[in-house]
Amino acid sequence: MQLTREEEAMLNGKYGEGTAFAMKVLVAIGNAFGAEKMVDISRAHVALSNQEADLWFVERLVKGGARCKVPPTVNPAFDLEYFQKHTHLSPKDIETIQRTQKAYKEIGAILTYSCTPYLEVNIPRFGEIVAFSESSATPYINSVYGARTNREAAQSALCSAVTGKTPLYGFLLDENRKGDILVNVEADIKDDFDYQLLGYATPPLAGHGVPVFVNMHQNITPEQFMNLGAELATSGSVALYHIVGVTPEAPSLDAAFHGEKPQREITITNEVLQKVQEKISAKPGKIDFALFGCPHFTIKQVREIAEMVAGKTLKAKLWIMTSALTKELAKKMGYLEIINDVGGDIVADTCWDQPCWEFLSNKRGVTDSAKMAFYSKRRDMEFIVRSVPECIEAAIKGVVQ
């Protein structure tokens, strides 16, 4: 690679050993990737994973003196005193967030806690050139907004945000972010949840590459945009898609396409998406609780589960996970009381890839997210996979019919 004096210079350690790595691990990364120069990033977002390994390369680069050039958000880890409060934590799952919350602080890290800074903190112009690491925000950032980043690791996006540097490769060329599949949308997407199944059903389909969607509506919210990217991202890795008219890279099919023809072609129907829901979704029948927030809610989504519940009596308790921004909103909006009345609550800074949950290992849930049923597999616990008016008539029955 091409590196500029001052890149040579946090190569070579005239800025510390944690700059010097962090610039090795780069420069690698475009060596690999082919990438002839690194470019400068304006905003970074670090999916902290509050894990081991994660930890143990943070804290190697502050005992290097690093420190965050371009200050990045950061991934939920979880609410220590909530979950000590509720739940049992383990000493070494206790020292772990302790130590992760210190390093993060230390190297100049913003402690967001939450996996959709898009849509509160951190949000780029188009064209913008950023490092973002985190399944539902990169294809956010990369189609909904038209800003420029590669699907990074955690530890890549941290070294960005160190370096201020990105190698220039994938994403960030005009030339990569053409459309590759064609994708005809033949099903009835009507709501939040058919989002969702639409994002977990087209990588398996579709393969490898860009797929740009035609036949969709106009007026597509935020939190469709969040749930069609997070299980893009999920099912098939997909970084970068394109909704004809909708998104701004795809004024036009001609557009999206870069005025080449598709490679491939899928449809997708409603049969499709019902196969997709039954392949994801545990069996109907009873449940323990009722879990939301894979990707965080947001206000709206909160505002309108507290419409469902509210008067209501839960048989199964209920949460959700959204950001500390989110909650408090919801406390001032009287949303809060609305859920705690019911015997619900709402969760700030955590995740449900966390330790913080393995109480409810062996234990039957219901959640409207396909990533949330997919991370599951990882522990001893299973997920009906219903939309949230589903979910919320199972959370006062005790039962998915």
Given for the second form:
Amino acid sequence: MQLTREEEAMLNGKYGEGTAFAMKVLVAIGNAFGAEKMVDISRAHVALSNQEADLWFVERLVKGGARCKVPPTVNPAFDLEYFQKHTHLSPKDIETIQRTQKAYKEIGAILTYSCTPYLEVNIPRFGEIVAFSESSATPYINSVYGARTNREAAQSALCSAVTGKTPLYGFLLDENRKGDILVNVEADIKDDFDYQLLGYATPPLAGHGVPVFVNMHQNITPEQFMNLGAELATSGSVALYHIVGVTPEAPSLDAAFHGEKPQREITITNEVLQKVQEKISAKPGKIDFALFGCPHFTIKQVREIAEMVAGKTLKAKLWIMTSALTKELAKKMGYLEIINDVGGDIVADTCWDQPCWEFLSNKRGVTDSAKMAFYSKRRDMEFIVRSVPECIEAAIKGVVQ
Amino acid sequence: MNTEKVVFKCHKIGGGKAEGEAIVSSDDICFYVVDPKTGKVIDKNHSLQGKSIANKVLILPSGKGSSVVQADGLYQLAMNNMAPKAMIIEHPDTVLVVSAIIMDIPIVDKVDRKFYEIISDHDWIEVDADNEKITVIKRSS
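Same protein, the form predicted in complex with its partner chain this time rather than the form predicted on its own?
So here's everything in the complex, that chain up top.
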């Protein structure tokens, strides 16, 4: 791999041990994937997770004097102040999150604590080279904006933020952005929730490669793109997809496949979506809580819930996870008050996959998120997966029929 | 007991040198579904389910799992001295590669097809990533 004099200097410790370690990791990735050189990045997003390896790695860089050249936005952990008021946290969990917050602050991250920075404060232009980790963010950045990122690990994205560099390989190169699999959508895609099911259903049928969707609605909303990408990256490892006539690198079928023929062709029917929903969801029955915001809800989704619950009484507890910015908007716009009045709440800076939700262990909830239902087995929670209006109906009745 | 040595070329991903007993996985691996205390694979329906990868040379097709959990899984194994000694991978993915590099575990790819034909569990392997060389020591009685 050819390094510039500046990159060599980083590697050899001119800017301290932390930067040298970050460069060492990037050079190793570059060698692994046959990259010829490094390129500059202009943005990054780090999937902070507040888990052991995450904390160990960021502290190692900070101790080595590293500071981010390109300040990255970061994923949520949990809102310590909020949960200290509402539940019991172990001293170890409190210490871990305090150290995580301190380390990311010291390294110079932008403390957005949100998994949807691509809708708020970290929005690249077409063709921009960036380093994004986080499974819902990577496909959005590549597919919807046409910016270029590999499917970064939290750690490699942080190394890129520190050095301002990434090796040139994979999805940064034209030839790897070509579509591989034609996905013919015969199913009726009626609402935001159907994009969740479509995203979850596609990878196992399509196999490895870049999926290209045809027969889709032409005016897809940010929430629908968000749902589609999050689930494509949950049931598979999709980092890039195209929708013919919709996403920027697919003005035509020919453009999406770079003039070549698809390797495979699959069809998604209503029956396929129905089966996926049955597979990811627990059986209907009583519920203890409703949990939304995986990925973090937008203000539009918060409004949808506020309008549905206004003046009603809820039998189940309800939480919406979102960014601090969206929570602030919800407060200004009166939605927070409406939701608080029925016993629900909006929680900022928080991911469901954190120890702060331990009080929901062995309980059953309802959610619209297939991603949350998939990973929640690790935390002994069980989810019935339904569309948002059906979830709200269930929260009012205390049961999913 | 007779021993037979076979040497293969490989391509260095993460540097270093290590040796150990071979364990061959036919499925992709996520280190988050390996028990950090025993090194045993707990992923249901995995070809290595119930088998330990601890302190062995792991031969695997590729990694799988989210951008976060792979590194955390390997980290926990390493803290318990239960991580693999080295890895020989067919289809390297960014997330697994990064995890191995930050934990300083030698990892190589691009090994001749013949290696996969002769290798089996319990063979002894020396992985010299820095010199891009793998030595297989087959034992037969």
